[in-house]
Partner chain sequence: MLKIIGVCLILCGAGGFGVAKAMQFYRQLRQLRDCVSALEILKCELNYTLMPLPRICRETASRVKAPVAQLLSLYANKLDNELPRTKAAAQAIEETRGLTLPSDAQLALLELLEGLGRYDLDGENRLLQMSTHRLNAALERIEKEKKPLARGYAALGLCTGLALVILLV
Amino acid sequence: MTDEVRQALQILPQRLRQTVGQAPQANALEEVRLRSGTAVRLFANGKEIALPRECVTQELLRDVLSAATEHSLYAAQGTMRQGFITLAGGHRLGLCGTAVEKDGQVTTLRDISSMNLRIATQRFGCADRAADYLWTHPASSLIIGPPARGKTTLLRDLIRQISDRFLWRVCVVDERFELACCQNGQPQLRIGAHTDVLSGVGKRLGIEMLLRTMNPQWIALDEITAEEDVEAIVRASYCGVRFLATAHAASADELLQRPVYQKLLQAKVFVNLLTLLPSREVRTERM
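In the form predicted alone, what does the structure of this chain look like on its own?
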């Protein structure tokens, strides 16, 4: 069992922790899924495997939540209302349950019904080819690939490399604490010595804040999904900052078919296209 997996499993009760740790898939473990009334399931190597002797109860969910919040639900409300808790080491506990709304905003989650423990891993060097390409082609770059292909992992290592190898100033809009996974102001994952992180804020507002205060050469963000994200990126591109970002698309053709990206492509903000192939290799090309 790797150190990352061992650290992530600390929030599980001891008996379940031992069972999961002894599973054949433990070294490649990516997720532990806990759904009330069903068997514990492990996700590794692209497959979900059930542990039929381990049934998820409400008591188990409460115990895991208590351990994940260090027995202080109140202190964790800020991210719980967004459906997750960031753990030491950059691991994350996703939550589903009953959302409590006020004035159109989710204020908390109660009656937790399922959890997804996602193990954070850094694959140092996975962005070597992409970083070399950016050194010779320094321009805004878009990483594309289908879900679960490894876009966030590639983006994180690319941020680290252009920060440490090339000494470029990088600012990260870490809206959901996924890139740097800051906890108490400390990044839990290595993202480079010349990198500044703004966590827990939306992309539009985050981009504006960083432009005003941090003088970035690059701004990195994960998952462009909304029209307002696109508008903020287009406006900021006129200020001379370069962007690193990801988008869900298996190919350039699929990217062109998505309305939210059409304005971005028309504005010619992104010059480099980095496509994650099924082999996890990166194809680099000009847009």
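So the form predicted alone is up there; where is the form predicted in complex with its partner chain?
Below: the lone chain, stripped of partners and molecules.
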């Protein structure tokens, strides 16, 4: 088992952890799916492996949730209402259950029915080509690709490379603790020696804070989804800072169809488009 897999499996009860660890292709584990009343299912190398002897019970889901939050639901409240918990090492536990609403907003999830443990991996060198392109075309760049294509992994390696190879000052707004996975102030993943990380803060606020205090050359952020993020990016781009960001879209055309990104494209903040292809290669082009 790799260190990443071992770390991610820590939230499972000991017996299940051992069973999963002994499963075929445990080294290449990408996801562990727990659905109430069904067998535990693993995903590795794009294939599904069912563990028929390991049936998921409500008690198991409760124990996993307790371990994932380090017995502290209050600490995970912010992300739980969005349906996930970030674990040490940048792994992510996706949750489904019954949403509890208060004043029109989801406050938490109860009666958890299924969980998806996504194992984060750091692939050194996956951004070699993209980094070379940025060296010759240093301008704000948007990484696009459908879910689970590896946008965050690419972004992380790109941050590391432009920080270590080109010595550019990079600031990261790590809203969901997925890029640097800081614990006790220490990034758990390698993101470069010239990188400053602001964790757990929303993108809009994070961009403003970094601009005021850290004098960044680049600001990196994962998954632009809200209009207020777009507005903050547009405002900050007038201050001479460049952006590295990701967005859910399979192609440039798909990007144009979403209103939130239309605004971004109209403002011409992003100059480079890095598209993740199904082969996990990166296509680089000017927008």
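Everything numeric in this text was worked out from a predicted model, so none of it was measured. For the two forms, the rigid core is made up of the largest set of C-alpha atoms that agree within 1.5 Å on superposition. Numbering follows the first chain given and starts at 1.
Two rigid parts rotate against each other between the two forms, and the hinge linking them lies at Thr121 among Ser140, Phe177, Thr121, Glu223. Note on conformational change between the two forms: two rigid parts, with the smaller rotated by 13° relative to the larger (from C-alpha fits). Core-aligned Cα shift between the two forms at Asn116: this is 3.3 Å.
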